[in-house]
Every structure is written in C-alpha cells, then in structure tokens.
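To begin, one chain is listed below as structure tokens, in the form predicted on its own.
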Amino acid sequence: MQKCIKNGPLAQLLNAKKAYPVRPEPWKGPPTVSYRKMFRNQYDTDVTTWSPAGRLFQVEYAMEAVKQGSAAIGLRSKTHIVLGCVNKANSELSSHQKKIFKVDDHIGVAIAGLTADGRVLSRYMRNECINYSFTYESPLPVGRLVVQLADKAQVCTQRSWKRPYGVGLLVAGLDESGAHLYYNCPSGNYFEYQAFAIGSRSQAAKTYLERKFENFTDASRDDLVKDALMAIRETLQGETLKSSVCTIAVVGVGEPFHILDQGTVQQMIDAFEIVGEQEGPAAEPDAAAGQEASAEPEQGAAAGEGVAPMDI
C-alpha cells in the first residue's frame, strides 16, 4: 500500500509541481550578445528605416555596389562627349559584360556596379527617348531624361517593398543647349560635371582627369580619346592597355553616339603610346598621392569583387 502512495499518480503530480513551480520565471531581458551579432547594423534591414545619425543604410550599400563595380569614364569639351569603361571578365573563359549602352543618336550611358540594373535602366531611358520624339517629333533634351532617371532612382529609396538599384550611370548627351555630360547615383542625385570617374580603382583615373580637365573645354575629339585612354590606363594598375581591355564611345557635334570598334581603339593606343610613355614619369607622383588617399576604401571594394554572388 505504500508503495502505491509513493509511485502512483498523487505522488507523480506532486513531484511535478515541485520541479515545475507555477509562477513563471520573471523575464530576463533581450536575447544575448551572441544573437545581436548575427545582425550588422539594426538599421541596415529596411530601406525606409533611418538611423539616429540621419542615414539610410541601405542606399549606402548600393552605393558602395558602385565603387566595387569595373571602372568607367567621362570627360566633355564643347562639341563632344566622350565615354570609357573597362573590360571584366570573370574568368579567362567568358566574355565580358557590356558597359557602354545607347539610348539615342545624341544619348548613351556608361555603367558602373549590377550589370543587370544598368540593362534595364537603360531600356527605360530608351523607351523614354522613342516616347518623346513619337509626341514632340523633336530629340529628349538631356536634363529631362536624367531628372526623370532620378526621380525614378529615389522611389526606390522610399518603399519597403523595393531595393535601389545597384548601379551609377554616366549619361552623356547632346542638345540644344551643347554637350553634357552627368553621373546618376543610387541614391537619386544627379550632378553635372566636365569629367568624372566612377566604379573599382577610379580615384586614380579621378586624379589624371582633376590635372588635365581645364584643358577638356577647347579639346578636340581626338584629345578627349587620347585623354579617355590615359585615364582607363591609370585604373588598370600597371596591367597593358589594349583595346581588348576598354571600350570607348563618342558623340558630338555631327556625329551620332556610337561605340568605336577594337581595330580604331588600338591605332589610337598606338598613336598615343610615346606620349604616355614621356607623361607616365611626370604622373607617377600624382598618382601614388591619389591611390593612397584611396587605399583604404579600394581594398574594401577588392574584397567584395571576390565574394560578390553577381556580376557587377
């Protein structure tokens, strides 16, 4: 009998409750350390959350998918307009990305970070050039088209449901009122510049076209080729320039946009090769002061070419 008292189901409820008190246990605060750190930052996981420093978090990591992307050049005189980009591939046995789109006879915009974005941004620029002429039977004035490319960028910095596109475009264009050229942040700025650099190592090729830019007003077509190719060369850090490793494309004054082809890109390395090789002494100093003042911020964007899941 009491042995039945000690193992029946009045002794076992009564040990449960002894193991199991009936007041819960008072809570003890938020989840551990080691549980934060799975997350980078707390206000990185929303577009539209600001932080209490008045940034947005996400804007700034497409931005950044920017500077990780392949370089790319513009510089403009009165009549002409002049891009650049360079040429990567993933492996030695792919091709290369296209970098250089046309939107119009008098428009065409050079890419830096998603390819992908870039593709269809430009496709949206186009739609908008055909538009315009079908109604107005008159070309897109190059403002107008880069405003509306920004107002579409900022609406993406302003939904939940959205990413901002992960790409900065160089559009260059001309119009009634001459030649432009203008870079096209994730963010939705836009800015006017006469020549500017953007994507992976671009400071060198920044501090090439800050030396030479008040001679880019008055320049010639030609000038602006030969000051493209000097730039690109800056960005490849001591690889060979070739025509197989750029692209180069014009528009002017008489002279629709159009992308040169790799036979008339290495005739003009060829014909340039003795003037950089008297300039390249003289703008090694330079150079080594601009890749310093930028190695901290290039060493980040080669990290994230090397663990990037896409190609950018």
Contents of the next structure:
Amino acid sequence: MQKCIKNGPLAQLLNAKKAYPVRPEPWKGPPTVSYRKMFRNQYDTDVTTWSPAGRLFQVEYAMEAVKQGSAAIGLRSKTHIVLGCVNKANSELSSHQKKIFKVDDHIGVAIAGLTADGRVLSRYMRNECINYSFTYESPLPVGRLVVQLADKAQVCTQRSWKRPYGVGLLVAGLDESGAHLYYNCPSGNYFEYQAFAIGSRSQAAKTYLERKFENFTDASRDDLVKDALMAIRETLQGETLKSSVCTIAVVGVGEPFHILDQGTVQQMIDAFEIVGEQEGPAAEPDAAAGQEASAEPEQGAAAGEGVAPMDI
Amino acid sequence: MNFMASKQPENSLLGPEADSQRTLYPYVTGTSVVALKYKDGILMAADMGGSYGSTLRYKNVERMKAIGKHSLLGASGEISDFQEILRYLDDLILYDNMWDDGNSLGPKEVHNYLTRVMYNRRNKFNPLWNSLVLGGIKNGQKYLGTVSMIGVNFEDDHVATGFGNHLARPILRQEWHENLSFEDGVKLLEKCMRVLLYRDRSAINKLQIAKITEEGMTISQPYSLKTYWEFSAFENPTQGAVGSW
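Following the display of the form predicted on its own, present the structure of the form predicted in complex with the partner chain.
To see the whole picture, the full complex is given below, headed by that same chain.
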C-alpha cells in the first residue's frame, strides 16, 4: 500500500517541497521571462505603478496612441476658432470616422487617437453643457468644461482597474473672456493654445502654424479657415488636398459651432491652391494676406479655366 | 402581520409621520419686497418685520442680502426658509469662486438656479415657503427677476412680492420709466412702501433700501417713512360700508 502511494500519482504530493521556503533564498534579481525582452520596461504593466525614474508608462503609452491617430489641428483668433482634421478611412470601401463633434452651440471638439474613447468623452462633455445650461440658462464656460474633462482623465491614471483614455482632444470654445483653444491629454493635463496640431504627421502642421501664429489673433474668419486648410495640407505630405480628405469646423462670435459642408471647403481649397501656385508654398504671412486680397478679383478671370468661382 | 410591502418607502414625505419633516405652514414671515431697475442698476426695498402670525414679533430682520459680486436677493415668506436658501447660495458662490478662473455667476444664472431649487422642492411637496426677488447687474446688463414658492419665475423692469403685487405694481406701472435716477428711484420705492405701510397690516415702519450697481451692493441703515393719518378717508372708515350680514 505504501509502495503504491509512493510511486503513484500522489507521489508528487508526498515528495513535493514545502510551499514556503524554510530559509529564504537569496534574491537573484527580477524574474526574467522571455516576453519582457519585447518591452523596454518592467514597470508598465499597470497604470498605478511608478517607474524608478518617476514615470507612469501606461499614461505615456496612451499618449502614444494619440500620436498614431490621424491629424487634427486647431487655431484661433480673437473672435473665432477653427478646427480641422484629416479623414482617414479604413479602406476605399468604408467611410471615414467622425472626428469633430459639436458639444454645444459655443463649444466643439476635434479628437485624435482612439475614436471610441473620443466619442464617450464627447458625450460626457455634451451632458455637462446641457446640465449647466438647464440649471443656469447660461452657456458653460469652456475653461470649466476643460478642467472637468481633465479631472475625469486624471482619475483613470490613478485606479488600478482602469486605463487612461487613448484620445487627445482639441477643445474650441467661446467664453465671456473670448475665444479659447485647449488641448486635453490622456494624462489629465490641459493646455491653452493659440494654435496646435495632434496626431500623425502633426509636426509638419505645427511647423507651419509656428511660422504663422502671430497673425492669427487679428485674422479674419476666412483667413483663419485658409490657414487651417494649409496646415492640414502640410500633414498630407504631397497628397492632394481635397474636401473629401478633410473636415473643417468653425465657431465664433455670432457664429454657433458648425461643420462646414464639403462644397464650401472645396471652394476655399480651390481659391488658395491657385494662390499657392502663383507665389510658391512657403509664402510670407504679409505677402499671403496681400496676395489673397488682390487675387480675389483675378478669380473671376480664372473661373473661365474650369475652376469653381469664389462664392464666399 | 405584514402581508405586502408598504406602499410608501420609509423616507417619503407623504403620510402622517412625515408631516413633521416638511413645510406645511409658514411661521415667521416677512411681507412684501419691491424692486425696480434704474439707471445704474437695481433698487430694492423691504421692511424689517418678521411676523409670527398676526403678531409683529421681530423688528430687526434683514430680508435682503448680497449674493456674490453681482446679485441681490430679497425674500418674503418664511424667514427660516430664506436662511436655508442663503446657505444654498453660499455654497454655490463658494464653489464658483473656487474655480478661480475669471468667470462668475451673474444674476441670470443665480435666478435660474433658484428657480430650479424652488420648483424641485415644490415637486417633492416640501416647498421653501418664500417669494424671492433677484436683481443684479453684470457687464452693464441689468437683470431683475422673481421666483415664487411653486417655481413660477419671470423677469421684468419692476417686481414685487405678496401685497406689493396688488398695491405697489400699479403705481410702478404708471410711474416707472427707463433710466430713472437714483433719487427718483428711491422716491418711487418710498411711495410704494408708504402705501404698503398704510394698507398691509404685516408691514412695519422700519425699512431698508438696497442698491446694486457695477461697483457692488450697498444697503441703507434702517429708517422710517413719514406718514399722515389725518386723511378724511381714514376718519370713520366703516361709514357707508356695505356688510354681508
């Protein structure tokens, strides 16, 4: 009987080492498992783990997701804000994802990154605006909405059972204190900008905006839209700028937030594309403004050559 | 023997036990508040009486208070409910200030907030037994509104509560005009308050007038109105009166 037990399947149990070490073994370093070689870090498993350098890698990875999304740009003057985004479709057969959302008559948002996360946050923002409007008969100040959004994102960076939102939001809105453009990060930070771009190849757009931003404060609404289109063109890097690859939205004093329709956008593209050919793509700001003003009467003449007439 | 679950949850306000937890009647009440828009902002007047039924029991009750930087609230009705409302508004203004972002709640926002509060309490059969007057000025825009205990709210160039609606409003409709000067506004309010003093038995001759402008709110020291009781109509008031029995 004893022999049976000793050699049978139960033998393992009998002969097993004790579950706890009697004397602890000396620490030989962190366990090295093969998949660890793929990731740079062993402190990136959950968002509530700090790295020794004081970083939260999960949050940084979430910001990486924003950089992978298709580009979104925003720029503002004293009275208007323009949001634009590049429409990327999964395949030629599918339609593109909606990346610009109206949150209220005075606030809109453009997203880059995980569109699903962006939709959920847009719904939250719409809810906050509606509740405030109902209670106070007054529009929610953008600055407050942005802080609420940031605090919501921060929660996800401090709960082990959550993950950060993988979406960056460009929030455009009108306030008592004027026009504002904010960027909300997955980290829970937010920044105010005169102009900004996020998503893939946004650096090209940012370079363009950095050259031009000093003129934005006093720019007219139409000039602002043209600058937005030119910034989007920078992110396309060679691909033709057509109204089908981009979406533009405007909000301003006396102008509730709305997305421009494809026809209007195409007309504006046609207008400045011609100007672009005449003077070269790297135009100086003053020259560009001057040229656009004097180029307008010339559009009529050019119209005969098959280009859509300026109808703004 | 409990065959079925009780029809009302234990914390409902309906049923006999709950009557002690909700407002059924007012006890210490203030009478009319009258207010009008003038050139620089809003002028509001209210006397300092707190009646306990038919007894003029408390004679130093301030029924008008500043709310934040831009608004002025006057109340008639149950004084303890007015104090409760002031506590709600205190919290509201505190959180508004804590944002510290250059935005602030103006009179329109406070008025709508109060409307929501009054209406929601009325829906729960536990009203705040007040008629409120909310006036203020923000960024040059003057605002004057009122909310009743059942949540009825509206804005106008001049408003009043209680007896003021019947005695003061007709005077204001005749004599109010746009861009009254401060002196004319005060004279008009005093005229209304004098009529109320003659005819409203819960009114006392000790009133305050408050004004709110872009610079802020100021409230006068309590003072009394000159009255004249020798009108011939006041002699033998019941002579010629037709009785119903």
